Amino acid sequence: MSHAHISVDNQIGPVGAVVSGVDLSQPLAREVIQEIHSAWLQHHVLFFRDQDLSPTAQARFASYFGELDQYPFMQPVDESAFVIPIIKEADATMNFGGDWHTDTSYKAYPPKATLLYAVEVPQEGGDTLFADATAAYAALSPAMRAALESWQGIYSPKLVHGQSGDYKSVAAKQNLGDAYGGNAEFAESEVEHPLIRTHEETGNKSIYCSKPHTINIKGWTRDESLAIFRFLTKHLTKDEFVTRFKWQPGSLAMWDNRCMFHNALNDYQGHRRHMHRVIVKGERPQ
């Protein structure tokens, strides 16, 4: 697809693409940002390179794109209440989002997009490997995609961010801060989402139901429900569907959720990675 306005390169990857001759500092004109919004739904992540971003103007050109949602569980910067902090310091040794997930699966509204800023990064390691969920639900046996399409999850923040999940741990704690505590109600809570998702704007359908947000499947016990998962995510983190995103300061990443998978790889242990991240609300699965 030609653009008039913007220049789109897909050679990075099986999935997403680089977009060029854009400056998102600035307010954008419909035409440009018809064209980005195009762009993000035939690649499902969009990569832009040497933007100088104040929280404000991320917050700005995010809401290009819909309404702007706030993230429950860490305190945004004082800039703008849209946009969060995630800082991974030199002598920490977890890290944030380093699991294959979409972003808070498990609100009844769950973002349709993610746009991640870098503002410090290390010169190695600190990658992001993003998995194309619609190519992999499109290479499933008919049999196992009508499996799946029946079936429900249950989705929920409490394997992370509950009283026994990942981030109330001590060594979590004491590695990632109090910012990952707080909202002990909600992070307690459950919501139903179907495991195969449809998308709003595309039509197509993508694999929705991750480990680390999916508690189990509608009347199958954790552990059944374990072997499903297990075997979705080894099926679209093949080769064949994975795109690895090399940050550099500036860099801006833009993720469609409803159809794309990340995994922000902890490989950079004594080194600060410092990134903004902006969410923008979405429907309901479907």
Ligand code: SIN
Given for the second form:
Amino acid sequence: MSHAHISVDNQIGPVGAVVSGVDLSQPLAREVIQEIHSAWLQHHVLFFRDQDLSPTAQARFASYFGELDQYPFMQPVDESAFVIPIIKEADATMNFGGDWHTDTSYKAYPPKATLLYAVEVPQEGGDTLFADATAAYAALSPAMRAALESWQGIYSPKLVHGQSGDYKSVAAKQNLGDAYGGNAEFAESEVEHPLIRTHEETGNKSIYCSKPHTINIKGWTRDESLAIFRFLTKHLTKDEFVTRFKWQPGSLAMWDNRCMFHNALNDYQGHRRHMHRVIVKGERPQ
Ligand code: SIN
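Since the one above is the form predicted on its own, can you give the form predicted together with succinic acid (SIN) too?
First the chain shown before, then all remaining chains and molecules of the complex.
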């Protein structure tokens, strides 16, 4: 598809495209926003390089695509209630988002978009992997697709943020205080969503359940469900569905959280990584 206001290059990998010719720190005209929106629906994740974004500018750009949402488990930066800092210090061991997932799928209305901006990144490592859950779904057999579509999942933050969740125990050990908590009741909550969701804007179906956020398939045990979740994760993370993004300071990734999985690689021990993240409110998965 050709664009009048932006350049879109999809050579980066099986999914996603690099967009150039736009300065995201400035207010954007409606035609430019429309072009970015349509490229985003087509490519699922857009990458912008060499941007200079304050938290206010990042939040303004995100707000062109819908109402901004607040992340329940982390304090925002002082400048904007909608921007959270994702920081891994050089001496920390655990990173944020270091497993295949879609963001906060345990909410009744999970975000439709995530915009992640690189403030400081290691010279080597700290890349993020993005997997196309629509193409992965389409590659399953018709019988498997039909079975998956008939099942509901029980989604919850508790595996990660709950009392016995991974972040809670690591945060305590690393003196991160309440950095990963602060919303104890919600951290134990559960919500029902389909395993496969239909995109509200494109009508495409995508794998949606994930190991860290889906406790079980409704009516199944966790062990039984994990067999399916592990299979789906292995399937959707095959090379043919995955693009690896190498960050530079000033890079921004904007992904469609309804149809993309991602995984932040934790391979830069001894170096600091500092990102700013904004999420845009989405619909209830159907
Ligand atoms: C996230 O899971 O939203 C963070 C991903 C990253 O830091 O690369």
